[in-house]
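One chain follows as structure tokens, the form predicted alone.
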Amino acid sequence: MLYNDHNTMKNLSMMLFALIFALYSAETQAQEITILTKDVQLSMSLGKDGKLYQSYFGTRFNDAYNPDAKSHEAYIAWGMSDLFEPALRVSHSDGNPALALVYVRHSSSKDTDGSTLTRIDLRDTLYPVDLTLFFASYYEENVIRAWSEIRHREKGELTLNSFASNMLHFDGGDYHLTQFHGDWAEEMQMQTSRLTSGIKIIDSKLGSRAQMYQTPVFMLSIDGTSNETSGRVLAGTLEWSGNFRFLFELDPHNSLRLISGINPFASEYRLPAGKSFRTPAFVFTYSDVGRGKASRNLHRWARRFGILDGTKPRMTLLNNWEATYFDFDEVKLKNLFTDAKKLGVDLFLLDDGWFANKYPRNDDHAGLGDWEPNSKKLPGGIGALVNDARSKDLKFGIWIEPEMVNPKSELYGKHPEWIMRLPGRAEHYFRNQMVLDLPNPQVQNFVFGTVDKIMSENPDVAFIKWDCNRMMTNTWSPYLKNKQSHVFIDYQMAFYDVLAQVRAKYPHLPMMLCSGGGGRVDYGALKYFTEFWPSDNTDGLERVYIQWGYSYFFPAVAMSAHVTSWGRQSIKFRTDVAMQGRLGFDIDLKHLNERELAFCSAAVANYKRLSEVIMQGDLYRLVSPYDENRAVLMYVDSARNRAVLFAYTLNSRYGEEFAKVRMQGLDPAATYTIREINVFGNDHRTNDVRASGDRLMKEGLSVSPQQPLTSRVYEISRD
């Protein structure tokens, strides 16, 4: 097929024309393609010039189609008419740079996991390339992913330059983004903005650890502000945990383009003929009345779809890190266990420094890449410990970090050529590591082989923590070779894949995502974990307003939450915050008074108590910390019966009153008897209340302290 002849384009060109409308005619007589809800629709609309058009966003209606109702082409091509930012752009093999994509059919049916899967087929009017666009939507949940595919029969390769996961449109008064930026171990600052004029990005070009500056979520409030109950809102996210792209563009008119995706910043694909390049999915729902219930369809989505076993119970441990650092002997660690009995968890977390012998791990400057146990440290090996643990009724977990190396490691000097780093310049570290060429198979099998060989010769390990605590710099495949441009895409994608086999052997062994705190936090990579570790600060204060930002996209199922020495407020206020995520213990025992030591026992066993509502509750966050003093939220279980609320007094004035708070998601109807608990030592009770679900959450109750840095958790029963 020559494209470069003239009359052999246009014959070809009114050849395709006339086949696309054939089957535009023959295959559908619908007028829009919807896709639904149980509250929210999002319609397509098939326009007289064979283009797919978004019609209508938003709530949920059953009136009629509206023909005249304003219409933006559904995902734009660059090079034709469109003035703006594309959703694609491509070069053809012949080098011109453009597409004009229109449509041919769509389906829809019931996927695998029960969504509705429609698929929209759209095709270039002049070259043979195809592009899929994909909507699975969760009726229940309210919650649509939508993600796009593209292929090409052209003899050469097809440059993919841009590659949206999808596109959305709206025609709003006002616009207010809120987007969520940080550092390490001050990550989820909430920012909100009004949209003008021009671009926003929102965007990440660290590779792995991606997330460490600006987190892949974002709240958007159209016709102005919106709050917890009121307010038109979507909330998005994606499923990416490498680079990745929001783009909010405000044209004259005041239509509002969004564009979702990976970043294709320094990532330009070159596609061969008859393979097909698919992107991740863009998770988002609507709510219009407010953020509330736009966080709690994204929870009830994640908990069933979007995260490992995110409907089933999680351990509470006692982590070492704290305790011991680097500085521990098989002794030392089997003291602890008793330490964690004390406490009455569930399971001994060992975290970094249990491994490598040349070069010993006993800082980070060193052995990372050889993981077998350090012979002095562990005489007996990880099954030595597991053995004892067990003994005692513990589970074990342990701590890796199988995409990095140290260049003080024997796995440095044996595979050179599996490192990434530019050739001719000097290595760039960070936390005195590099990163390996996961793209390489070889590396792939390392890594797998890594949990493999933990796995095999310990089968009792009931937890493993997955971190990885550097982006990267100086960045060069050496397996890549010609294709760098490809390095960030195919080392997710091979990240995906080491994921998929250590499921597909070990597929309900519980795995935190870590990454420097919450530098991988995202619906990709928690499809094959259990939960994320937020950050690293687990100060008091500072993780109220860190899991507060979390909670608008995360279900509280999927936070790692511990009580550790950070921060100058009480264990009690420290163990409080932490309960509302999966608790854990990151701290010496030793620190403790005999009080504190026995209320961090009876918490645990509050929290065992009550973490199914905690887990899998409704979350309702009732006042901000962004707004007062203080930030209180509340979950409440699917049948009403049962409730669990958090105050948290952070600061307050001489003589300052809070006043009452109205509750959320309770039955009117219904009487309930609220108490306190997690009471430390001989202090005060409030007295049990019982109200009706009508007056407390209409009038309100009393619920937070007076003194700052003080908490309290309140439990709800339905009489």
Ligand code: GLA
Given for the second form:
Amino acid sequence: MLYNDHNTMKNLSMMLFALIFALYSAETQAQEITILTKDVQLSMSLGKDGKLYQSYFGTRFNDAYNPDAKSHEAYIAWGMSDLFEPALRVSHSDGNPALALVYVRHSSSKDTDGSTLTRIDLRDTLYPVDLTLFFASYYEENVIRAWSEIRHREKGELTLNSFASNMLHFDGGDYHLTQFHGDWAEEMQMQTSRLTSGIKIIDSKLGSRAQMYQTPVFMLSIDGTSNETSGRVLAGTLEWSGNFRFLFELDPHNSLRLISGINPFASEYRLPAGKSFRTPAFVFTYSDVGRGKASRNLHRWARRFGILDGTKPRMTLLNNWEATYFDFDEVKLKNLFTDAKKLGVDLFLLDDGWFANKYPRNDDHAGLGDWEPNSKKLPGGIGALVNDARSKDLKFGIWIEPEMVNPKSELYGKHPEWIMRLPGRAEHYFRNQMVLDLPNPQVQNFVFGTVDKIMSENPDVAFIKWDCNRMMTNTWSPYLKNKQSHVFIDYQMAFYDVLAQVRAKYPHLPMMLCSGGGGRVDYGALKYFTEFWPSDNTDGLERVYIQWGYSYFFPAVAMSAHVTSWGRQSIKFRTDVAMQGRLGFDIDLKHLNERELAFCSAAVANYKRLSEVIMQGDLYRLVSPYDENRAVLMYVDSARNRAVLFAYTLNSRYGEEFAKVRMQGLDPAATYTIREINVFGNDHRTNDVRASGDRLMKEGLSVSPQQPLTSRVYEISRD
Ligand code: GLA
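Output the structure of the form predicted in complex with the ligand; the preceding block shows the form predicted alone.
Full assembly next; the chain just shown is listed first.
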């Protein structure tokens, strides 16, 4: 029944489309679209109904297309016949809530970065709505990035209610989800649970510092649990620093759908005709030999493609945060420069507290937003510090938190319209501060200007620590007016725009991504950053677990790790733990005795010799702190000539004897010398061992010390 001209046209065009489609699909329905890496395969095929189906995901095989493969619609839109959670839900401008997507065309090409880009175009059968699925596959690294893009030519706006980057289907027997939750100073606590019928979601709704409770990463084991060397496992993460959602739905047939993307919560997005909306990429890898390989895949990809300058060396540093907090002046800092030289590190990093005059930043109640050096603490400004550091042959870096404002600041008075808060309601503070309205281009200029001013006035500044110490609450953007449901998304887009601007002008300036510890760690931001701050918790024991957690998804080259006075372990233990990332110190050297200081500077020298192996090598997690009273892990360089092994004993029970540890990643035919390094003072060094790679990997070696909270580091070299 046709009610009006508009509907008549719609129905006619639908019939025409169906006819063209039927002719087209007669030829193409046997077609398979395959996204391939060295070991992984994702296959999609065309159904007789014109829809796109996922026909296979898993270990690559060589057989030809199997038309009978069990299949699920690849990217399901809401409103037609599907009964479970959709990847995409929209409301058309006329209020109609459904989409029926059919295949239009696909193509595949080599991208400039060497990856293969496959695009699959789908279209609604009734409305002028187009959806493109993108898959970038990184052959050698076995990593796939998947995102989607939606456009339309409707008369009014199309409302996007939910819009996943990607949807994947599994037909395994038994699914186990490993997630990484936490809180400030308790980041990346690993927890595995069996997925049961219904929906499990891991997500964030915090806006900025979005990952305070959940990092946007997970591992999904299919057909039972996985460990480091066995099991079928997918490791996934989202290139997005804001609200994310991973949704796992197990249906009555034991099929699992995984929907990854921006969290649609409170984020309906109104899309004008002619504009397109592109989701962030879901980054994933798959391994049928356990988690170790999945991590190595991600690390290799991340170093080359995911992290700024990920294949370049990093600088060791001394940070003053824990040594001084807000209580410092020029003289004190210059003395710390001398300490940095004693340690032998490359750079001094000046932390919070250097700025603001009317409301000096002497604690965390005031000053955020007023990025002028405090003239009382620093009469010579930043310039005097940079010059002094230069004269000592030391690089200089500086802390900023440019997205934030304290009510006690000049900025707060000058630009009330730049601040996010609900009109008519009481302001809500977290760490005594509020979030600036980054969607506003003027605020973006201000944030970019904060970096640009420091850098143009002091071109020798060699490092920036970019912090973000609160999440969003009472959220309302003055700039977005009647589009408040855009705020979480537009904030992140604006964040990336500012970072792109910074990178256009300062392409290689090392920058640390920090967010009150690990509140913002993801590959959306790491494109612009050289490292991230995993946690404010630098207690050596806690860091063994925290760094272990991050290591599933992020390589050592990106992980800042500082020796501080958190934790009661020996300086050796804390330093050995920090050597597993980008080594730094954040400690008052006055608290170290001579032997401790000598140990630290020798460790810095060892680290400089070995950091390439640690940062660029392959990681093998050998003994998990979640399984035993110890942790053991090793890094092996690509030629398998050099390796570094870290053994941390966390606890030991009466009479407990630690088993030998079988190494991994060595050349079985080669002979290696294993030498203990980072030995404290006159402590006994374990005897060197010479053995074949074969033996070290089959028989193993005793590497763990007996005493609780002690550690050993071994340098392993091919003869
Ligand atoms: C955050 C960071 C710390 C330090 C402080 C300064 O908490 O994580 O490392 O920079 O801010 O206020």
